[in-house]
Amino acid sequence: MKRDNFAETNISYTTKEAIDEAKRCLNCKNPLCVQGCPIEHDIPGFIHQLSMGNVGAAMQIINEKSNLPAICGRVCPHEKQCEGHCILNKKDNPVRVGKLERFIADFDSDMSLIKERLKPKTRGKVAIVGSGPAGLTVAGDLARGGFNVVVFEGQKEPGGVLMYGIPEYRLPKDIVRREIKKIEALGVTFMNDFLIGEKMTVDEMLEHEFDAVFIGSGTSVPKTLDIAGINLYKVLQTSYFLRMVNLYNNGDISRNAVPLIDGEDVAIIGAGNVAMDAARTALRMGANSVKIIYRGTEETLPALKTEYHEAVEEGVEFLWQSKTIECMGENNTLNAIRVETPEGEKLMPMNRVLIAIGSKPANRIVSTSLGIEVNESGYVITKEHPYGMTTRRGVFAGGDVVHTPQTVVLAMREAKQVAKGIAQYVDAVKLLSQ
């Protein structure tokens, strides 16, 4: 079912290439790469082990900080983080930390090198709502710490944005499934097709069997624009488009169900990484042309430079310092857009418009639970002590449902802190009840 042009674009190292690249690491006394990593990976440590061919030892070091190394190695913004801080970046040739992390994780999985010693699950029982990067991180950390963890996912497969939001060419879904299987092997139970707020509420979870609940449900409600014609047919949200393409590539839906027809001219409003994903995906699905309409300049582009350059190479066009002021159509169907550009207003024939200006949390879980407060923008309010607890005792939250949407690794950093907060809370409650 998967189209050949959705093959992964970032090709992995061979073993020799990986070891040769690892040998370039200077083992700095004060490694700037670690400072640039949100979860403070021991980057020189695992690279040094790899440079000697000790892939298993390298994997053990990675496991101390990350539950999703094969994913982070592919989709983290390395150029802004570890690689951007590498001392060799001054010569525009940093050690390729991301590709090395992914090589180690892939090699470990292919060879089944690491089998972790598991602690008995006697410390308490925790429910995780949502199986995106934050939920998976909390689940893995708590399971390693001796907790019985159950993850509730509303979709038919776990993974959240990793499975349904990031295109196949950047993150193959088999890699996501493999990383989730590793977390399952830690003793984590996954309950799929289980929508919290409908099948069960947070209140019922706490009343019956769980000592704590973590909400990591992300931001599932896309933001829209207040312009004329925004509700025309063929004007849609990027998140919906990417989800449908991923379902098509998984073989879950037919090509006809994907909201893009071969030969269409497509405009994308927004210029973040999701907009780049949508633009490159649209071309892969047969779009005739794709234009990204952005208010700013190339210098202020929110997307990663690598994503921008790859989009340009693939044929995406950019309209700088421009904004869409109207979507126009006949019979309630889009056929053109009016755009304000530095040269003046332009009327552009267009078959489809994709909106990529961000998202916000849904309120289904919060509205069906007692005492969980949100701010004026709908994000869940949490405390510092214990870290990540909401205004409802025993209920924690993290990731995009607490902060505006961020990268995978930033969601993980936050989630690791919340996992510690949950462990402290459950331990304290059990101690007080003795």
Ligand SMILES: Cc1cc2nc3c(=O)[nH]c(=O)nc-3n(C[C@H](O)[C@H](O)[C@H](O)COP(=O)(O)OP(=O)(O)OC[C@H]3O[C@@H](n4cnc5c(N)ncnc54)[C@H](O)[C@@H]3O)c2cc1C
Contents of the next structure:
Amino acid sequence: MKRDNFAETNISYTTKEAIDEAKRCLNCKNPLCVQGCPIEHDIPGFIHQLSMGNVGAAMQIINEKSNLPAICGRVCPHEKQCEGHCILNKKDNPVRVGKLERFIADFDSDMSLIKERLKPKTRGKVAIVGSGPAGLTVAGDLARGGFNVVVFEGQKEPGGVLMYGIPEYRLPKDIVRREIKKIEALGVTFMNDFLIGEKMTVDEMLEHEFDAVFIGSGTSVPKTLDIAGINLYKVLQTSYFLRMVNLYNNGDISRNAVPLIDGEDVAIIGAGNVAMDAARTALRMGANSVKIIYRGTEETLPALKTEYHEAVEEGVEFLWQSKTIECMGENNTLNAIRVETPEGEKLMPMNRVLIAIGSKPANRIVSTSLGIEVNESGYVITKEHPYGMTTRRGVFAGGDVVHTPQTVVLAMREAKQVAKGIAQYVDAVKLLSQ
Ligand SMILES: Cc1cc2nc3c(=O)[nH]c(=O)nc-3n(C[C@H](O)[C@H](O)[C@H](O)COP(=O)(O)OP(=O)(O)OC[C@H]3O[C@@H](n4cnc5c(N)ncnc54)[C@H](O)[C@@H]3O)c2cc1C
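What does the same protein look like in the form predicted together with the ligand, given that the last one was the form predicted alone?
Let's see the whole complex now, leading with the same chain.
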């Protein structure tokens, strides 16, 4: 593999390949793929339309459940969801639902197939804080339902983890931009570089302009480890590393600003999908070697199997049943790590350590507004009725800031429910005030 190559690794189907693949679908009476999909896509429905060449009809079916199909088609854990449940998976050859969804969504964007008829925005005005999958989903659903929606995003560009976390080779940023453009086309306004809690508070939003506020601010505070040397220079958080590489790929910063020098030996602490992303990104940025240090075994690895296999193929090494016990250095700069392995303690020369052990919510929003309660770990507490409302009337929340770091599609599933809760709430308040 050419290490500096950030081109997408999973190549799209041609039209003929997509139709041939769609024809493999058995159109089961009791489709297990739908049960495996957190948002219960009508998978046989859109695949059947595609198999007949009706891409527009297929897209219309997808639009009923998802605002982000080009993204889900690329980054959903299909092996655990639709494809894992497909009856043909018994023969290890499931219908490639993800690739088909992505084909349909990309084709729709390329050809501008669907022009949605927009409802007038008369039902009320809703502010969305955060433009990750949760915020984008609520924004899209409410705009389609006739609400005036404004999204406030702290970063320069919308997309959340889709834009600044997941690497380009798995999710090209132009694809994210294209999906967001479609949501914008529904009449949603985006205010970027606008940090809520600094430029405006939730209290001010409710006082002045908005009938309801949705918080979809994710989990931006990385967790750290309690080991010696963790604060040395060149020991850093994966989220920061991935963000800087995405900014570099986007042309926003220079190569020197990326915290990895060509030829470095890199250790990654953690073994989830984020660790796989960091490892493969480090190789692409020119690392000499990348080792993932993990307490468990190959069988207990939390990362998706496909991600793991691709990482191994690209040259990432795995130290199983191993634990980093110290980061060591000179002049406050890392130069080695001490690792407990099944063979005993080892001292390994190391130029960089990336920590990938999870993240939790920031408190910027809840600490600057009244009455939004969080649990002991900082996650926002929400109710069932109306779905997703916090302890503050008119303020709703969803996605990772409520449910702990999960996946794109799970953030979307919750967000869809919350969008219904917001609509019920705003409609009821308007009715009662007449
Ligand atoms: C590196 C990485 C790789 C991943 N890979 C996958 C994958 O392959 N497949 C998958 O399904 N899931 C993956 N995930 C998980 C998935 O991306 C998250 O579960 C999902 O993005 C959560 O969506 P969200 O909308 O709740 O939050 P986020 O995507 O985190 O979005 C939150 C947004 O809120 C903004 N924000 C925060 N505070 C404020 C504020 N005060 N004012 C204004 N804006 C604010 C942030 O800037 C951000 O844009 C990955 C996560 C990471 C970190």
